[in-house]
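Encoded as structure tokens, the following chain is the form predicted on its own, with no partner shown.
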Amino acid sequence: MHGILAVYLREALILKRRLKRQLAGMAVSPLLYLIAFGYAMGDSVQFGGHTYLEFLIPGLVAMSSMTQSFGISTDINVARFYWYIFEEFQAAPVSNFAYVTGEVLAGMTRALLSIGVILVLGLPFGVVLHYGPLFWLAAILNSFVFASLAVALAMLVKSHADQSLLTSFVITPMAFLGGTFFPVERLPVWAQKILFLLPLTHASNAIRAVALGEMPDWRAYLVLPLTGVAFFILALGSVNHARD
């Protein structure tokens, strides 16, 4: 336990220090998106009843959570590459569970600051939604899922180079297919199978399902936390190979 806590105040104290530039670049592409593609359409874009921005923010929310969570991986390679802190780390004490799961909690509360940051935003825009446990669990699940595969990608990566690559082929695209934006519905049905695969079609799915006053598919309660679980213990066997 104190392996986490201190792996995870190491975070949150540099979270802390900057804190305001991190909300303001949460806040930017949201709102960006609210204002170009949600209040321009306004109510001529409907989908299930429900304005493009009732459609919008949950996907917003998921993909927010999705790309802040993933997001701890840029300071894990920073801490590996130019500071050396993995290096103090593995003189330390602390075990491989300590680290990732401090790490993972690190990633997990940045996609929380984010979604907080977005619910705020739609406060203008008049949007009422419903953001009871089911919402705030399958954001929560999210942010576990991205922020464990961010530790395990981060440990695997060999420059931060490799980083950004990964971002711009997984993240991005994900971010973008999967049911942010647009009901995967709408696409062919192969690549509505091939979308149902990814753990952000299945969030994006259920939270605005419970956002909308819905009842969401179970199913996503039950993807989500077995994704997170493999990429954790993913993780745990990438920062035991880095180690070594």
Given for the second form:
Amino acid sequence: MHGILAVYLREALILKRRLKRQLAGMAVSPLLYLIAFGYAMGDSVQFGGHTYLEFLIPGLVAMSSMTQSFGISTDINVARFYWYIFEEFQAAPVSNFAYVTGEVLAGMTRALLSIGVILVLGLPFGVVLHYGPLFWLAAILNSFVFASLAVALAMLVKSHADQSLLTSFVITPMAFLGGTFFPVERLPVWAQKILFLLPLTHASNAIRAVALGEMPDWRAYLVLPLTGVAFFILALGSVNHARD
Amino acid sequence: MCMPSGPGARVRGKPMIRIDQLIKTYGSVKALDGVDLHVPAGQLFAYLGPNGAGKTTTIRILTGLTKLGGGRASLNGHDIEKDALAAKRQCGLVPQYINLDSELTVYENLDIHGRLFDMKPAVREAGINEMLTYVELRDRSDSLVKQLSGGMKRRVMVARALMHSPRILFLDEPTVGLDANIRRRIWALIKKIQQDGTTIFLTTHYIEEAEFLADRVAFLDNGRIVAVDAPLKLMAGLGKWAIDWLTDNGMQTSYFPSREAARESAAVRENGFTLRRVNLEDAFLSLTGKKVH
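Having seen the form predicted on its own, please provide the structure of the form predicted in complex with its partner chain.
Complete assembly follows, chain above in first position.
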């Protein structure tokens, strides 16, 4: 437990020190999407009787929780390849489980902060959504999935450049195709089948359904924790890989 | 010349650091090729060798940063692989590069270290204050690390490595890049730490550092230990004085038992020469045919 707290505290202190910059960074992309796709399109686009803004905000919540929780991989890599702070953890009597849990919790904290930023940004647009327990459960599970994936990949890559490449090939396509900006159901069946393999698609659908006052697909609440646990186990196994 | 005690020399009693047939390879390169070492409690042991000899690799393996390629090692009786967490509790590490969190304060860096070693809050608080006093940085407790000088950062790293009261302190090139004044200050601190009972394992390529600090020195070359002994014994076979002079074939050195004998020999040299005391570099050169740096 002490190891988890120590690893988490380090990330939390750094987050606290950079909070203003981090919050501003978390706000930029969602604000641009809200203005460009939501406000500019206005009521001209509707999905299932909902305005595009009502459709978009839950999608942005899913996307932002993914990118921000995955962003912990950048911090881990900077600590590993540039500042060598990762070695302070390696040389300490701390288990792999404690290290991974501390970093995953730090990633999830960032994700929850980014969700708060989006909900605040949505207020001026006058959109009223439902934020019940199932909304938060889906958001937390989504953060858990991508924070775990982030730690696993951060341990496996050999350089910071490799990490950027993974973000470009894994996270960016998922952000655009995982149900953030349009309903996956509008795509051909074969494409839907592929996109339903992505955890973000399940997260977007579940978060959106709850936010719009509908019943979410229960399968999301099965797929997300199972994927998260699989990535978490991968992360545990990857920590030793980071020793040269 | 007189050969000091051979590679892998053993010491009596239970060793604080025990290394048996340590091997590490990177691809086809053998970084460590069967290193044997026993370091007794309370000793200041220096590991001397040129860049790439395997000094840092040894420390990285012992502190859990690098995987063991072969052989065995233990710290205060705890096997570094089978009993890794207990072995890590025995040691503190000062790596050769600064690995403090520059965005955090000195206090926060030490506090996180104390938490990693499961120090209780009151013990942690007392440990931080004690160590910062020890390294004479108590007044910089709330400074951000990025606001400190290089020498101060090194002292914070020493404080961090000591605050959980380790039995063994690993110092990997602790004074590299520091000016002579700061270096001597760090040396005094290292001596003080040893006098307080900590076993110290130091890697360096500074000859004078090993000579000044070490009780025993190991020469490492190409991943192998070529000699282990007290500094004076390692140099004993060469004489006490040396003269260096330049020839068309490069620098030549001769050794003499006394200053007078060295002067007599030097007097016949037409070109310039340097008269100096024999040092560990000479011993290393005579054993390996190369210089430490």
